[in-house]
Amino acid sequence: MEDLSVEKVAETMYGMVKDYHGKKNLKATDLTKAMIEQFGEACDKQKCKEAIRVIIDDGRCTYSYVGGSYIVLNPDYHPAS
């Protein structure tokens, strides 16, 4: 799985944020640790940073600052059907 793409990591992160929505706030480090655990050596911190940038830049997620910096679903995001 050496050719793991940033997009694949971003999709997996987005799925994790959706699964935990309303249950637990996830920090960037939580997502990074989970992706490295899931994908192993094919995933590193730099790839995770790029994946976080993808889900933030495309509007699916946003940062929330409530006693810390968390990545949450963007309530204004509506995917094109």
Given for the second form:
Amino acid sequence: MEDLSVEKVAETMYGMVKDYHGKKNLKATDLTKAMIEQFGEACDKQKCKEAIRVIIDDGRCTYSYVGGSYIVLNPDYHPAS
Amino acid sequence: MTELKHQTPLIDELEKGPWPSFVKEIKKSAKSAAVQDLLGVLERSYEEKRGHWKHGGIVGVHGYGGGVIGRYTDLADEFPGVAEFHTMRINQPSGWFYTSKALRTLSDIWEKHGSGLTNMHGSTGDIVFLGTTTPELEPTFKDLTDAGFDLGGSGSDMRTPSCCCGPARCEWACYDTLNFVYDMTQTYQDELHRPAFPYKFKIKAAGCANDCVAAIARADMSVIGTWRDNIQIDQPAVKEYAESGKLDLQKDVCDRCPTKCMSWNGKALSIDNSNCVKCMHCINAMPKALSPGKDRGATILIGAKAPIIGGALLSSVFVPFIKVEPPYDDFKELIAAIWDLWAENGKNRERVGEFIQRIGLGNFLEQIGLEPIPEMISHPRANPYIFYEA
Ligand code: SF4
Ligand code: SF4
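Next, give the form predicted together with its partner chain, keeping in mind that what was shown is the form predicted on its own.
To see the whole picture, the full complex is given below, headed by that same chain.
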């Protein structure tokens, strides 16, 4: 797992946001902790920060405020495919 | 004045009297349907003694998690002009210095895309644009960025840092508050725009203990200017104050020194600087005669908050004296250590001051690698969280 890419972390995070959709809101720290737990030493906070940037910037996820800031599925995300 | 759509007898009362009135100001801008209906909702709230606003949700500009606060009225059918009435926070320039051209640009952007109502400035320090709809958010953001402005913070992120006017206008500034805040703002762009904390984190910089930005009462991290050598005294100027008859040096200055470390013998003023707590009182009283020392820096305090959730907290001293010089590496190391610990262990909506209270200052200091020191104790024997071993 030495060469764990940011894209791989982003993909895994996105999967987690999808799994929890409608059940629990996830914060950036929830995603970061879960990724470090899953990927161990190959993952770190910086990589998670970059991965969050990927899923937000490509429009798959967005921020929501419900008494705190959460990362949620973007209802306006409609991939071309 | 534009004719009003709604009768507002209750809030009209707030226009009376010699003081400024926000109702009067809103009425002056009542050209749009949004502002007309805003007055209607406000009147209704006064009638029913309850608010009619909801906030939050998914609303913002692409890529950012802060800077836009979604606001909606629960009376949208009756007041459709404010069905969506979002707030935008714009990062203010350090020290709130504007050219009139910049102010006109901001006003033009907001009249084009929103209600035209602003709050200059919010308690964090941002320029606050009050009231627009979701489709207008991205166009407003584009016009703002084209004009060189950016959004500020909101939600669980680092809020827009703010500072007093510092050395730009004030001879008492013990460090360059403007440059410090500019540097913090640029360094932490990610933390400002992409919420990743348990709750908000505010950094405020005041050039001296007068604390014109109220850092000590509001900021999670206050950086308050101070000095560690002797107050500079111009004795002839002290004498002038005494002879002017406008100031009673004993009563107005010496007796009001909180540590009683000053004395006046009718000819000269002396200060026991080892007992001076740098409160600024005497300097405020005799600005022509006294000024802060030459070895200047700042005190870092942590943990204040206004009472939104739980009670209010004033901040506590963490670092009694630190030189404040670019590239501010010591600050950045301290901030990184605090954020790491709090982000990982803080509860949702728990400010850093509350987090410290919950886990104990001793544990907090140990975790971030700071040694406890006497300055952290606000009252002797009243802070049991630090255990000194002989
Ligand atoms: S806080 Fe001190 S340095 Fe800053 S403007 Fe106020 S008096 Fe001047
Ligand atoms: S700054 Fe405050 S504590 Fe220091 S000498 Fe003046 S009044 Fe006293």
